[in-house]
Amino acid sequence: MSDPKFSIIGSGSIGIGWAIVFARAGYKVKVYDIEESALRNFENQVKNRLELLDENKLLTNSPKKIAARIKTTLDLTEAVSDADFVQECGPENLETKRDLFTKLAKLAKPDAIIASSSSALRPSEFASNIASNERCLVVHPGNPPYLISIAEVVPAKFTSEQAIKTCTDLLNKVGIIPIRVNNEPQGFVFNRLQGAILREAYCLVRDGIISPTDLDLIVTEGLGKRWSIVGPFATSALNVRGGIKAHVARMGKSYFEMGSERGQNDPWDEALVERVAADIESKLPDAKWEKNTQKRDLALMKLTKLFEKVIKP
């Protein structure tokens, strides 16, 4: 698909973000909403955000040229009739999404991908009973998607592998890293991870262990800074010579006991640890531990210098 066309249903904050992503990549976008005032606000917001991106040298075309690729409409048929990829960004409401997907399946081209930006509602909850649902799925972005270039691709059992491939290919075209999420877990992965941290954070504040402000500092100045370079599994592999298995041998019991305090019973059994280790250590082999830790440290040095430049006058 050399020149795909994109459609966005809903002109709120997520719709704004997706429109910038698609248009910035060089593609035409049609944006639908039911209210003209919402579309006027959308146009103003897109203009303002593109100008800010341009000021920070994050665009390769002018804001005016990018904005010209985006058209708005109050006509749903016009919005989706020639689209190859439809991104639904309506309210997080089950009945609303069911109604929208029923309409979209009738109006869109037979081979068009129909994706929802849902943060928690599963595709099987709103697309099970509509026609041609083999091309329906969730594509949940990080917010804002023009700065957080990742999206969860969540198929249902009825979603075809061809639709998943077409979807991930199109996301790659627009600079978004597609992450496949299997089995439709509630909240997918992004929000489950956020939720796990928030649940513990609230407990720690409740128990008088730390203030909310200081907890945020532990994340922004510690965990968050490190995780922006390497994720939690890679962090574990690089924190202990010997990789994932050595880290589990040293810390696994303590982490299990911390979870038990909160009523969890999720031991990391040997098969699970082997599975994680095989995946992570294929990219970060222990034989290159010193080299990889040095690469991590150099990246953190660059990040630290950048933060100092941004924060200091």
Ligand SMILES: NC(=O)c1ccc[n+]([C@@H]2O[C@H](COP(=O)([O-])OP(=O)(O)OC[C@H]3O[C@@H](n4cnc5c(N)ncnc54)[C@H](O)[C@@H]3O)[C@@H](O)[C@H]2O)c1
Contents of the next structure:
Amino acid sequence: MSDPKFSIIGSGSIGIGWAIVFARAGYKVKVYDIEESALRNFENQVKNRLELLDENKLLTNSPKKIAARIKTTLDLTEAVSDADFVQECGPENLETKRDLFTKLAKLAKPDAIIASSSSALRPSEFASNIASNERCLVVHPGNPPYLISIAEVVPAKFTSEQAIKTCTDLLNKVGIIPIRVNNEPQGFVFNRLQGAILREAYCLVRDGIISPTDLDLIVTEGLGKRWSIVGPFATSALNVRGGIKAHVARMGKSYFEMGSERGQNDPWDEALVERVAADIESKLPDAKWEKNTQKRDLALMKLTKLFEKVIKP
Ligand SMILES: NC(=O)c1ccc[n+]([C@@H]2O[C@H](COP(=O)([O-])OP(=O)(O)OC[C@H]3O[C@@H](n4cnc5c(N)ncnc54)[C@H](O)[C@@H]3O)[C@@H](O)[C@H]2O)c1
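Based on the form predicted alone presented above, generate the structure block for the form predicted together with the named molecule.
Below: every chain and molecule of the assembly, starting with the one above.
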């Protein structure tokens, strides 16, 4: 698809974010809302955010040129009739999403992708009983989507592989890295990971182990800082010479016991560790351990310098 057209349904926080992503990439966007005041707010917000992105040298076209690619409307048919990709950004409410998906499936072109920004509602909950649902799925962004460049792509059983491919190709075109999430897990993956940390954080504060402020500091100055360069698996591979298997041999028992304290019983068996090691070490082979740890350190040095300049909240 050489010049895809985008449509956004719901012009709140996430609708604003997606509109910037699609228009910044050079494509036309139509934005629908049921509230005229929401559309006026949308227009102001898009303008302000584009200007701020421009001031920070994060745009290759002028804010005015990018904003001119975006049109707002109170007419749903007009918003979707020529779209190749519809991104639903209405409220996180099952009935609203069911109703919207029923209408969108009738109004959109037969081969248009219909994606929802849903944070937790699964595609099978709101798109099971509608016609042509093989092109329906969730595309859950991070907030704000124009700065967080991944989105979770969550198909239902009824979503076709062709639609998933068209969707991921379009996301790549607009600079968003599509992350495939299988089997529609509760909370998808982004929020499951966030939730795992938040649940533990509440327990640690409850038990008088740490203050909330200090817990946040462990994340912003420690884990989070490092994770912005290497994820938890890559961290394990680079923390211990010998990679993932050596890390599990050294730390696996301790991590298992921490889980047991919280009633969890999910041992990392040999086959599972093999799978993780094979994937992670295809990018970070143990033979290049020194080189890769040095690369991590250099990136952390750059980040540290950047952090020194940033005024923290
Ligand atoms: N805010 C976040 O951090 C975040 C992150 C990822 C995903 N999401 C998801 O994105 C979706 C939108 O969230 P948001 O934070 O932008 O919400 P929001 O409340 O800021 O915006 C929702 C917009 O939808 C409009 N709306 C209400 N009913 C509508 C309808 N029937 N048709 C069209 N528009 C309608 C509202 O007028 C409003 O402008 C939700 O599913 C949410 O869970 C939000």
